[in-house]
Partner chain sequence: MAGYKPVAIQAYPVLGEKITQDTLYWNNYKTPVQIKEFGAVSKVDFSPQPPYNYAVTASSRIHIYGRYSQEPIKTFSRFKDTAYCATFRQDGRLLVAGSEDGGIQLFDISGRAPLRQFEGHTKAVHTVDFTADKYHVVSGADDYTVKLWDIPNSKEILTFKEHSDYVRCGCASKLNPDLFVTGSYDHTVKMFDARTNQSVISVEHGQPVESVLLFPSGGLLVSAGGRYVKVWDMLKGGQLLVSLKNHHKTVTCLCLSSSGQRLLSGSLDRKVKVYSTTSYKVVHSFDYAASILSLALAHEDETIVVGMTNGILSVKHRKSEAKKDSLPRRRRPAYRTFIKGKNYMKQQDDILINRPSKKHLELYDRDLKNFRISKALDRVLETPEITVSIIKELNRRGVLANALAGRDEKEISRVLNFLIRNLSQPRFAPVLINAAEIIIDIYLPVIGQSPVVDKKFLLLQGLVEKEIDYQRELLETLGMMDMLFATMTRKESTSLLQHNTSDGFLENRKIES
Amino acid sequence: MVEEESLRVVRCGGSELNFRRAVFSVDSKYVFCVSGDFIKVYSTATEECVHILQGHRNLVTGIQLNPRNHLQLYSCSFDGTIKLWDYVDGILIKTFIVGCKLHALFALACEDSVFVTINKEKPDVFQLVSVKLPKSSSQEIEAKELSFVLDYINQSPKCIAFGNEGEYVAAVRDFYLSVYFFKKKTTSRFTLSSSRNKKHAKNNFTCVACHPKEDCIATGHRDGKIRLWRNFDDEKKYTYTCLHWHHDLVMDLAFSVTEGSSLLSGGRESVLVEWREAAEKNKEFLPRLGATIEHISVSPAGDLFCTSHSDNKMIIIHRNLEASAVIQGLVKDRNIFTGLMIDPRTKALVLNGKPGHLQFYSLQSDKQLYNLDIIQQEYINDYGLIQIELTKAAFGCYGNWLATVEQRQEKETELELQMKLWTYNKKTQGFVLNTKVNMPHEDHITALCFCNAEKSENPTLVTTSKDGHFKVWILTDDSDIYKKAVGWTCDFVGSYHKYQATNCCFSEDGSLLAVSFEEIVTIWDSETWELKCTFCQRAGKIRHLCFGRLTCSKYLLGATENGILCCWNLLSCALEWSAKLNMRVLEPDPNSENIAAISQSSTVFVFRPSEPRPLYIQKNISREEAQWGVFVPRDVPESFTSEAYQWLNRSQFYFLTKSQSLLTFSTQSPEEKLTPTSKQLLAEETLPTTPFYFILGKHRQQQQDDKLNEALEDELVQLPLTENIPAISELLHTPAHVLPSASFLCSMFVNSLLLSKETKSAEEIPDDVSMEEEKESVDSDEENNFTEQVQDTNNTDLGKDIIHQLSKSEEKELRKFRKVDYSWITAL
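Return the coordinates for this one chain only, taking the form predicted alone.
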């Protein structure tokens, strides 16, 4: 039973992972990144999210390790606070209240203060100040002691860097480089000569990085050049050298000082460049990273790099420039033309991803599963180029079919339109293109839907268009004499007084099709395609259309652009009720009669078409406008007893805001929703959870002990510990490139896990085998004494300690070892 007040709106994903630079832990086992109001802790080995640090009430804008305790993390936010976390346990330790918006955070080992960027009265004027963090036992402390350091700086933390163990700080903005020396308390300002003479110069600064041990400052510029500044303690004798490879602006820079000094740079080319010893000729590349590099981070040990990209992903890279892990968040497309869909097979959220792709996004683990390339053309990142857009998509037949629509229009009269039908291939576990239809309509397609009725014999797809027609597509035999190929073909074309067709949907049993033509809703028989009736309220163009389900299947709902929600009764062919609500989202629950609607004022209404009173109302669900919503069926039903919350028992409702943050109604915090795998990984981080772990893990010894205790009293069986078996040890510790084939190792590996036949009791061994062993044994006095000792031990009371009884074959092996001459050891 869940209490009413425990239900709340929580952010469950979709926030930007690339908003700020990622930060590594000292041992490089974890990487931290800001994600909306949270800080996420990922394992660099498995990509699992092991902790979500939550406590800020606004956007987190900076994170830094505590220089005095490397198991703690500082964070700052727009809510005006600096928080100190224990990231291992996910616990908030202290909160320092500064009282103004904080845009960036920096921490030095030699200071008892932290540095933050704050905004002055003018919106584009920022200052770098130090904040003294007072020591106190209380959990909330006011930190009002601010000291001015630098003025006229950029709000981005990429434009501020501390160098040579905190002796100076460098900041860039526009065409100026400012360097503040803490000991001298003086500021030097530098500018490039070309920027003074040329009015439209492109060498303005974009980022800065300082060498951690030398007096060297690297600056990135809009013209793609990197400049290395030295002797900058003298405004007249300073020098700089240029490195040039990038053809566009340099997005970020970072120094790595392990095994020699090197400089990392990245930009829009999606290539990570490593400049060894900061030399023009000595550079290495890691190309094809997929998207613009926004940030570059280096681990304290220097063994790992992390690049953050514009498609909301982070790539963990080894020191030898090999990518080892990819943490992919929800890809932020410019527009979500397809809306939100649920893949019936994987329960993944499906929507527009990177250009020309559909992304399949796991709601449980908050990361992308995979991308499906729909357009199948190379994307050219050129400003002003008209791209092919993926505009519509729909799943049908329980995930067996996928329909997509793509379009490109350079001029009003030059519309390129293409519809593709994809079938799910069980062998490849993915979608394969089945049918491609060029120009399925003469104008833009406004909607498409499948008939997902259980009793439907042939898959059916309906498309509507601004050309005034809706078309019915059916799956037919496409073909050769063997009749093994199937394809989609147009079966019927319908229209209504040349009005533009705007929406379509099937009833739950598939017997009726509703198509809206601007302000008019038409009902069609899905077997004969005859027009049955029409509904016209003249309340504006129909924006959303859906049928009721289960006991409410006799109702049809429509939301208009003028803010009217209408409900029609299909039995009486009359308007049942209407309400003045400007709906942005209208989404039916596939597992119940409930329908969720979100208004433009960010208010959620949950209702049943048969009842005039809403089941649930929640105002101000987010600071931004909610634009898309979807119900996701639960694998395990909830047990809400309150009538107001029972609509969440069978399905969970997710909605996406304008900035593409994913929110939901839940009783659990994001930390509580972490998967058991990630929690187990955190508790036992030295043993990654793999199939071999379940064979060789620590829990195996306990299982062996339990089996020993259950053995028969008169028959003691010793089960071999798997970690002591040579075959398994060699398999796991031998380098992969020298191992034989898996087919050769398989029988040896499986046999090593089985009980040896030699562990059988003496009674089970045949008499003839015993006779042979006795003949081969040597009757020496020492051996007889050894046997007598074993027998005496077996006759004693076992008590708590269980002593293994040797079989005759084991005794034979021991006798052989006793005969070996070990005198050669004395000569060593």
The other form holds:
Amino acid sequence: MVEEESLRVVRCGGSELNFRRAVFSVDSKYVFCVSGDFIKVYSTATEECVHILQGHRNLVTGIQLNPRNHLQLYSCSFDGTIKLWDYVDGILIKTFIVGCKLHALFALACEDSVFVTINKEKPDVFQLVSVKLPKSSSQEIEAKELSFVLDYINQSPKCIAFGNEGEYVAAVRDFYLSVYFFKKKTTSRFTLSSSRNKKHAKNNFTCVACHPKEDCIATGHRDGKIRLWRNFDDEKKYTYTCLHWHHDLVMDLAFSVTEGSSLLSGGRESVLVEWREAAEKNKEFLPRLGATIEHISVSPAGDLFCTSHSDNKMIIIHRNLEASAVIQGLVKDRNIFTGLMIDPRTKALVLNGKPGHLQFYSLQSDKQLYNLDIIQQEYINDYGLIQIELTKAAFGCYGNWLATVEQRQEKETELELQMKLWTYNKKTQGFVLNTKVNMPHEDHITALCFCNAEKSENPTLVTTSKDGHFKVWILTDDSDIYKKAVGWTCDFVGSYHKYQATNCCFSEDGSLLAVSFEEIVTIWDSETWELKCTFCQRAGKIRHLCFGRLTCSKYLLGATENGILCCWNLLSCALEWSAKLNMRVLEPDPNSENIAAISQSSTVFVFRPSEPRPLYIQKNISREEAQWGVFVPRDVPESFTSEAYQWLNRSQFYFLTKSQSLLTFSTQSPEEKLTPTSKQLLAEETLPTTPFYFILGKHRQQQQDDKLNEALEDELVQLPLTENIPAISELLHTPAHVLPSASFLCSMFVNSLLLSKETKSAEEIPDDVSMEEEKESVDSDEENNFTEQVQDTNNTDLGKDIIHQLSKSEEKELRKFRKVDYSWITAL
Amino acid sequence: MAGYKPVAIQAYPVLGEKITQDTLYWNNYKTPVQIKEFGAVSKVDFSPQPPYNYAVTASSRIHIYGRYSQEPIKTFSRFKDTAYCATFRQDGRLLVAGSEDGGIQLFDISGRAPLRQFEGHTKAVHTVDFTADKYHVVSGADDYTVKLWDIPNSKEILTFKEHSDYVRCGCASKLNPDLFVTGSYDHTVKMFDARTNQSVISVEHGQPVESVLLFPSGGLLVSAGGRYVKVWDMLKGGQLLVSLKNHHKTVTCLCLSSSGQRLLSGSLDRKVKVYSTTSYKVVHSFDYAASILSLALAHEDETIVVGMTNGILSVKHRKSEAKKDSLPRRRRPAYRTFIKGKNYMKQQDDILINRPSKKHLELYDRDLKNFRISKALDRVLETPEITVSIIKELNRRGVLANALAGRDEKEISRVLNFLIRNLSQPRFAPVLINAAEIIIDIYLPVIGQSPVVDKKFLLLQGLVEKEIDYQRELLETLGMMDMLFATMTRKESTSLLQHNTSDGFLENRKIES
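Would you mind generating the form predicted in complex with its partner chain now that we have the form predicted alone?
Next comes the full complex, this chain leading.
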């Protein structure tokens, strides 16, 4: 039973991943990125999101590892706070309140303060200041001790870099490079030749990076050049060398961390360039990364790189320039032409993705499932090129067929149109191209829809076009003695007085087809393709058209551009009612009679065609105009009792605004639902993967089902730790042909597996694994303090016995388990 | 990350016959050798044994031809009247033939005079065949009888008088020495068993039967007569399996391909049709100059021999496939280079790194991948389908002008030649006209410097003018047709027929201006 909270509009996933540089943990196991008001922790190996750190009340603008404790993370936000997190457990440790909008965050190893970028008075003037973080045991601390470092800098953190272990800071803006030396407390400023000069018109600075060991600064420029500055401690004798490969602006630069011998750069070409030894000819490339590289970051260990891309994607790249993982969010940087659709098979949201692709996006896990390459052409990313756009798409026959339309128009007369029909292949679990139709119409296709009636044995597709025709396409048998094949052919071409056809819609049972020709709606019999009747209200061109469903299937709805919503009765062929509403979205619910409409003034109406009085109205759902909407059937029906919310029982309504944020109606925040599985993953990851783990791990799963063997289970669960028992490791590492006979070894081996008394106390530890899986969150402050105390006492008891067997990292994990375990007891 | 995506080559619908593996197979024959015989060729039969000679029955002679000889290597001419149906025995050493006077003669291939003569039929014997045990001969004659003869004592064993009209065709089972089939002008095909001295199965073909054929397994029977070819399932007691009506004149002869997968039928309509024996659909057809009377296929389908009413024998030999090997080929790398490292067993601590398999790219794709645009364009100026796709791709990349610019006389004339050849084709016109416009824009300042290029431009201009005239005429015709359609009474006011207008028209007008 859901409590009747008030319904509100919430963002659901699809948040940006590419806003700031990603940050790696010290062991390169995790990568952090800011994502709206949250910080997301991803595993670099599995691409899974393991934690979402939430607590900031506004956009998070910067994250850095705590230089003095590698298991902690600093973050800053527009809400004026710096927060310190324990990312392993996902716990907020401390909050420092600064009090003004923070735009970027930097942390240095040698100092007990952090650097932030703040905005002073004028909107475009930014300062780099250092904030002293006071030591205190309380949760919330005021940190008001700001000391000024650099003035007139760029807002973006890409334009500030700390070099040579914190000896200087370099900042760029427009045509200036400023370097502040902490020891001398002086600022040097270098200016490039002015923009008036035509030759250097584009040498604005775009980003900066500092060599970790030497006095060397790399700057990127708008014309694609990279300059390497040396001897900059002297304002007169400074030198720079140029590296030029990019033909468009350099978006980000990074030095490899360990020795600094190579420099990474990326830009709009979506090619990651590695400059070895900072020489022009020693270049390595990783091409075809898919979209503009926005940020590059390097792991502290130096073995991984991470590039953030404009299509809301992060790629983890191995040291030898091999992409090892892709973390992909909802692609958002392009226009949505196709609208929102639901794949009937996966229940995934389908819309335009990368250029030329359809993206399948899972709403439940906030993750992209896969990209379907529709256009299948090499993507050339260049400014001013007219690309082929994927303009329309529709699913038909329970997801068995997908129709897509792509177009490219360079000049008025040169329209390239292509319609593709894809069939779902059960073997490969993906869509396979079946039919390609060149120029299906002579002008733009305005709508396409499948006949989704249950009884229809022959799949039917209707396309409408501005050339005044609508075409009916049917699936025909194309097989001969050599192969079996099916293909789509045009079955019928219809028109109405040479008006442009703008919309089409099949009735629920597939017996009627409604096609709108500008102001007129025509109804066609889908058996014979005869014109049955026409409706005309002279109220402007029809923008949306849909049939009612279930009990309301005798109604046809049409929304016009002049802001009138009409409802016609198909039995009496007369106008049932009309209302003055300027609709942007008109979307029927597939599971009920309800129809949702969003007006231009961002008001949602939910109504049934049978009665003109709406069931639900909500005003001002978003600041921008909503562009697309869709009903998503729920897996488990909700049970709202209040009449106003009943329309949400079987389906959820999602809509997309002009700035492409995906919103929905809910009583709770969807981010709350994301966590349980990820916790589990984290716990499983900590078990070492030894040969024994593989053997015994199977046993463990089987026996967990079997409640009778609980005593045995306790023993076995503990066994992953036995990798350190010398007898076993010896047994495993000695070649078989030099080993004594198995009968001789058996007793020794079995003895080594038995639990000795001294490790008995450790027995509880693995137990906690399952405990933690069950628990969802233990974030309360009280418990935290308590566990820390318990942990101390425990250590003195057990420490000696275990420590000699365990490495440091394992020890940390053990501590963590203990912490969770005891807090659970207190909860009882 | 996805690799380079090759350019999609636009496929255009091909006019005419669809290319299938069957058309490729059956077109893979050399031009036919024509041999003139003395009269209509009524029967061609291949010896089942190497060297696969064939016997041709025409008029009163039987010629034996070698595989590649155009002259007969042997002739049997001891017939007083027309000879019929010279047939080899399974071992290829004996030959039997009927004749107009009712006699049947048995020849040794090496001899000249007949070994045996079977007398007993009163009218012309049109069909003879050896039974599976090699020691008997079956014959059918115009006296409505079917007789079985014993070769060793040249005696008649059995006579069947069940047919009520001329018996014109027959065939003995390859497996059972006692079974044979005859077809008659009384529209029936009868299967006889020598052990029962009467027919065991009789099927009604519906037309005078001209030819019968038993499948090697004996399970299926094919009969031809009238315009029909019918296939009967003998194991179901003569049930009609399928009836084919693909000829428009009488079907005269039948033949199976050596694999048994295809059935061939020849007809008076001068066509040979090839059917698949699984689906009984026509997969290919040959045309000949005259009405076909006889048809035979050599071992492994090496040769197709067709005899026609005008006495011409057409012999087609399969093209030899060894041609490619005759070219001196570069020495291939040794076998061990291919298996190098493949048989390595992974050790305990090794990490196996698979090299990603290289995707094969066409040469133009390799050029495009490396942004060598002019070179890519130069490479594909032969086949217009590919060229047009590449020009489209260059246009999409926004570098078409760059690829066309900076060419010398020789290079630009290659491009112009291509345009002149293909500009008038409506399916390529929109793309090529765009390219032509760009060329004109680029090379306008230097026009007049090279007579060769100037000539090409003039040619192009003439071509465009001709095309415009042609399109105008087409439009006029269309207008007239519209007028005619408009005057006709229409029931449906809504569904209008769309006529094909050439896409190139608008573009052509543009270039004109």
